[in-house]
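What follows is one chain in structure tokens, specifically the form predicted alone.
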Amino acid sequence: MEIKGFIFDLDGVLVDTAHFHAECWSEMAEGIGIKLSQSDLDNMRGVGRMDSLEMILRHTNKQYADQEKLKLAELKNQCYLQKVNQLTPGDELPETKTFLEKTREEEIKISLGSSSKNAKLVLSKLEFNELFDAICDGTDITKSKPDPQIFQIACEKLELPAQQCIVFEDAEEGIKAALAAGCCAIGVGPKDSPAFRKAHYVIEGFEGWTPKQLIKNLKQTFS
């Protein structure tokens, strides 16, 4: 196995803005009389904006026109942007910047693979842009995870075959998408999480890891 590319999801992997999404979706839903459970919010992790909205609207019998749906999605997005604009360098998850820098030092290509249409803004706020060779976000795709489209495009942007790329994901839908694209999939989060049961490997975070160590451990799982 020769690994030449790393593809990172954003929320829950590089930075914890997942709670921003949850808070804003909950606020939007309450405005139309829908109370979201924690399970609802968990199921929306890694899912694109309009697909997330459709999941919410399943809780009501009211029919919404496309224009009304766009307005609801925009309400949520404006709420999210207000929170994201408060991010500053250092708000990333522990050791993520160090890991990205070491990845570049080892000449492994780096791409983002996030369904968020605001991913570039988040990277800018964290001052991460220069660390990425390619960015694949919600503006590049027509299908949400677990469809593999986002990771297929990321591999294309890196000019690498999927078999040479590792995807770092924190959600089950993302793991499924990575595997469907033909990439290696590493779960980032609790090792006992059922979301990672199909992942090739699981790490709790990037603290204590170097790219070389991670690739070595991953290869051992295939030996």
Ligand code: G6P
Given for the second form:
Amino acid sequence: MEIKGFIFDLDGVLVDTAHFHAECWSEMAEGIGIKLSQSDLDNMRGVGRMDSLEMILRHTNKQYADQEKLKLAELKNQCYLQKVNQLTPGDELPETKTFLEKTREEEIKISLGSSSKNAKLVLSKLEFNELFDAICDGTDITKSKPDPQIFQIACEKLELPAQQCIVFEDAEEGIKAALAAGCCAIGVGPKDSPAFRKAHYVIEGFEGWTPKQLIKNLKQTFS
Ligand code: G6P
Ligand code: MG
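In place of the form predicted alone, the structure of the form predicted in complex with the named molecule is requested.
Starting with the chain above, the whole complex follows.
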């Protein structure tokens, strides 16, 4: 197994925006009388905007017309944008920038693989754009994770077969998508998280890791 590409999810992997999504969905849901539990919010991690909304609306018998659904999604997005607009360089998760820079030095190609339509804005707030060879976001896909589409497109953009790419993900739906695409899947987050049951490897974060060491450890788990 020769690894030539890294594909990074954004929210919850490179930057702690996953809780912005959760806070804004909670607020929007409360506005229509729905109280979301922590596990509802966890299950929505990595899921695209309209699919997330559908998950919320399963909590009510009330029928919403398409126009109303778009309005609700827009309300949530306005809340999210307010938070994202306050991000500045340095707000990324610890050592993610160093890890991306080392990845480039080792000539491993880098793509983003995020379902978010706001991904480019977040990257620009962090001044991360130039670290990426390719960007795949919510504007590239028609099917949300756990569908493999986003990672298949990322591999195509990197011109690499899926088996040569590692996906970094914080969400169970993302791990499923990575595996379905045929990529190697690394969970980023608590080692004992059930979300990572199927992941090939788990790291708590990027602190203390170099791409070389990570690939070495991964290979050892396969041998
Ligand atoms: C990411 C996040 C999800 C979010 C989705 C769509 O995958 O993990 O929580 O719902 O992107 O984000 P957007 O910014 O397009 O609403
Ligand atoms: Mg994520």
